[in-house]
Amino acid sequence: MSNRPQTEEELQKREAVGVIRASRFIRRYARSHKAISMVTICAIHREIFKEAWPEIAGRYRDENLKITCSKHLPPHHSEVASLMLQKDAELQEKLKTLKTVAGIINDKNSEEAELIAAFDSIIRIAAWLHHAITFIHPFREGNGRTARLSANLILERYGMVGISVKIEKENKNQYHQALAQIDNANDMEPLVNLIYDGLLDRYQGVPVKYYGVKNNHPY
C-alpha cells in the first residue's frame, strides 16, 4: 500500500484505516512519558494519511485552503509554521497547570469542587487546542479529524478517556457553530460543552453519578 490509491473508494477506505491506526496510536502515546507538542500532532496527521496520501501526511500545507460551509478562511500558507510554532508555546504553557490534574483525579481524598475543576482544566485544554488546529487549517487535508484526535490525546494523557464528537447531519452545523463562537467572541462553553457530551456518552452517566456534574455546567 505504498502507492496512491487509483478510486475514490480505496481513498476512502485507506483513510477509514488511516484514522483506526491514529486511535490507536494516540491511545499508546497517551500511556507514554513522552511530550505533547505539534511534532505529536504532525504524527497523528501522518498516521491517518501515509498510507492514503503519503505526499501530504504529517507535512504543513503548502496552498491556501477554503473551508466547505465556514465562513473562516484559513491563515495564508506561508505563515502556517510559525503559527503551529506560536501554539506550541502556549499548549506548553497550558499543560504545565495540567501536571498537578493527574495527581487530584488518582487521590480518592480529593473534595469534589477539587475533581471538578480538575476535569475542567483538562476539557477547556483539550478544547483548545482542537480550535488552534481547526482555526489554523495546518494541513491540505484532514484538519478536522486530526483536531478531534489531538484533543482525545489530552482527554486520554490525563486520565479520561477519548471521545467520538457527532458532526453529522443536525449535530455538524452545531459543530462548525462552536468552533465559530470561538473565532468571532472567544467562547468556548459551545466547543467545551460539545465535549463533554461526548464524555457523557462514553462514561454512560458515570461522571454525572460520582462527580455531581450538572448538565450546564461541563465537570
Ligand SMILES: Nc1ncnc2c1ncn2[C@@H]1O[C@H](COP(=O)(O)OP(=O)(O)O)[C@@H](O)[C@H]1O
Contents of the next structure:
Amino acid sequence: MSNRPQTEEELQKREAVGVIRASRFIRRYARSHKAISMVTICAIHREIFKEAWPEIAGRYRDENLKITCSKHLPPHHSEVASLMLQKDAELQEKLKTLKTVAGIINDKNSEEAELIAAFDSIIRIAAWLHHAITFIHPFREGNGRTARLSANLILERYGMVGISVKIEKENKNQYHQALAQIDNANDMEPLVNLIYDGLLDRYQGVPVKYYGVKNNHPY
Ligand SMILES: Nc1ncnc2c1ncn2[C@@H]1O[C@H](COP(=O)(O)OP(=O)(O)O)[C@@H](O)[C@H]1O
Ligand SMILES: [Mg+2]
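If the structure you just shared is the form predicted on its own, then what does the corresponding form predicted together with this ligand look like?
Below: every chain and molecule of the assembly, starting with the one above.
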C-alpha cells in the first residue's frame, strides 16, 4: 500500500508532525555553523512535507497559484527558481552585515545602543526573508509555515528566540495586512513590529525596542 495519507485527517496529522519536525530542524540548524541559504529554506519545507506530501516536499512549484485572502499574485512558476537565486544573493549580502547578540552581550565594551541595533538588524533581515518567501510563494503549499520557520531560523542563528508572528485566530488579519503592506508599499514596519511584539512575549515583557535607536537601515 502506498505510504501517502489516505484521508484528509491523516494528511493534516502528518503536516502537523512535519511542522514539529521542521521546528526541531531549525533549532539544530541554528546552532550549527552551516550557511543559511535558499537550499536551507527548501530543507525546511522538506521537513514539513516529506511524510504528508512527498511529491512537493522541498521542491519548487510547477504550477501557478493564487493566495487565498490576498490580492498578491505570486510570480509565474517558470520564474521561481531564478527569483529564489536572486533573493539568495541578496540574503548572503545582508547576512554578512549581522553580528550575533551573544557576541555583543559578552563584549564588556559594547554599548546598549549596539545591542539594540544588533537586535534591530537581525529582526529586519528575518522580516525581509519572511516576505521574500511569501511573495515568491515558491512551493505548491506551506509557504506561510516555511516563511515563519525561516524567519525564526534567522532569529535563532543570531542569538534570539523563535516567535509566533502569526497567532491563530488572534492576529491573522493583522499578519496578512503586514505582508500586503510590503507588497503594496514596500513598507516593512508592520511586519517588523509584529516580530518585536512576538519577542516581547518571549522575553518576559522586556522590550528590545524603543531605546532610542534610529531606524535607518537599508532593508
Ligand atoms: N498579501 C500577501 N503577500 C504575500 N504573502 C501573503 C499575503 N497574504 C498571505 N500571505 C502568505 O501566504 C500564506 C498562505 O500560503 P500557503 O502556501 O497556503 O502557506 P501555508 O499552507 O503554510 O498557510 C500565508 O500564511 C501568508 O504567510
Ligand atoms: Mg496552505
